[in-house]
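This document opens with one chain alone, in structure tokens, the form predicted alone.
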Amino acid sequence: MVGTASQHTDTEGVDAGVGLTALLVAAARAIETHRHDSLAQDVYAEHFVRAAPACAAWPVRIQQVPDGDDNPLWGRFARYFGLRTRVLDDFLLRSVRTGARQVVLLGAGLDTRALRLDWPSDHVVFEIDRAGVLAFKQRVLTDLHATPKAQRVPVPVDLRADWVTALTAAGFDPAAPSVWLAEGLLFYLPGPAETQLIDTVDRLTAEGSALAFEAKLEKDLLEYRDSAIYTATRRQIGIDLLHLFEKGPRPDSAGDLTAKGWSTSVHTPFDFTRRHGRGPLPEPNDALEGNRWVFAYKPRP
């Protein structure tokens, strides 16, 4: 049974900057969970929000938002995160059904897929993130007596450090097929760091592995600076996404993977809105216009 987490949980790592965006996504997943037409269920998400003083007043149900779905942040943007969660859930489970036995979450944040998805019990979910973020998450989950459905292995290391050594020391096997996820991560990294990360994933993955990541077209970063989503996020909860995004040239990581022999496909979020009948659709001055979801597969011979 999921209980109530402590209201005085240490929030090191999630109380500012990019770490605070993990709580934004948790709040959006909580709102999605309580929708009557929910695309994804995360019963732990609202407990992360309530455990962090910085966001204790944020909504976890759309009914708590005075203008409801008309609110650009808690309506449209939160629906975007709900859709993204569902699409990436489906990708991971599909990859496991086709042979991947290891799951690697890059910049895992407050991701609870190890607990809420139906994994085969012999599979391993590695969660890579900074120690403070993982410690905050663990304290909340411990308070809730939460039990993972697969082997959950936190890997407390900054992705700017030697995370490969940390991951392999934690038990990751490069010779076994794996599925990797970089959700809401790459646009916070400088272009060269993204390229290095993608190259490292290629080097660490066996044939039959898969990777999904979210990218943002370079021109979108400033072209839509006055979009309702960016403005509402800054004004309502004090997160300036444009300040956090890296503004230098972006690499073509999908093209780089294709050149390395991967099979890749690139989609807009709106493709999946139309598929699921739920989620954001294009609108004028749209910050989501440049978002791309990339799915890549390393084929077997």
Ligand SMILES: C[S@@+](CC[C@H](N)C(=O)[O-])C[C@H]1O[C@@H](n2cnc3c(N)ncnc32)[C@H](O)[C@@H]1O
Given for the second form:
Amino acid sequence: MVGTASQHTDTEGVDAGVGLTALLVAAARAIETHRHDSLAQDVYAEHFVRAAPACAAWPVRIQQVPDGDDNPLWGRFARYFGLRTRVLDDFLLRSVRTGARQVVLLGAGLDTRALRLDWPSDHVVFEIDRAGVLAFKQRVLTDLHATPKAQRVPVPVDLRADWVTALTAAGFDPAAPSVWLAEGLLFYLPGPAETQLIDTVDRLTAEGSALAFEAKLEKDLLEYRDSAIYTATRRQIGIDLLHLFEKGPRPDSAGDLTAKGWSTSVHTPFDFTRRHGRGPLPEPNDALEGNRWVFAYKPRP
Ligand SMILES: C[S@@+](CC[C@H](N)C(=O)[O-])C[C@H]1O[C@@H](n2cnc3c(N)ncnc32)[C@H](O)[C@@H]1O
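Could you output the structure for the form predicted in complex with the named molecule, given that the previous block was the form predicted alone?
All chains and molecules follow, beginning with the one already shown.
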């Protein structure tokens, strides 16, 4: 265990610190949803943004941004989140089609895949995040009378504490194939917590399971301090992502999974920009340049 529950507060709300990053992704998904060439539809996203006093001035449509798509935050960065959402939607649905019966969203934040994707109705979606974030999410969804398309099970726990006990107590079955997602999460965890999380996913997964995660290449992240995306995020909405990211050395989690027998593939977001014909392309001093999307499969014998 990397730390204990008492060392790590899990009561932080959604409107501060790393919780606020969940709202940033929600605002990006709202903007993507309203685009004429949208890659992913999330009709709940704008309701989260509008329910959070901290985001009163945030846009939920690109038309509300004075410089529109030229804005590094609500244009380019939001398109990045829209592309990421679509690629990971496709990954999860593909994994379910090939046998996964349980979905585990690590650092689920305001992800509404349990409500908006077409799951087989007997499937279960476990959403792990801190209590404050999940309580806010539940409040908004309850007000909307939103109905999940699979069984949705929130698991309020800090991923640096004993989350395995919480997940299994919530009904997760390690013997059944599962698909796991860590979208926009790992760089908020200390390196040893990431290693432990990946080891634990390996231990809890039956053959035929799958995992996707987003990682950053090991490079001094502070080199990107003046990149357009991070500067705009800091100045426009007061979120200093580089302050929130863990800056110690990162483990090679894709390599670790390969060594454990998983089949892994590592992509840049730009691979998918080309595939979908929209999304961000590389720029000089580009904070997205070091991002990797990793897809891992635990083979059947
Ligand atoms: C950038 S948001 C991404 C949310 C979601 N995956 C998505 O893409 O919409 C990061 C999320 O990770 C959660 N998170 C960060 N550190 C965590 C921890 N130690 N335990 C549980 N959740 C954590 C935050 O509360 C936040 O909801």
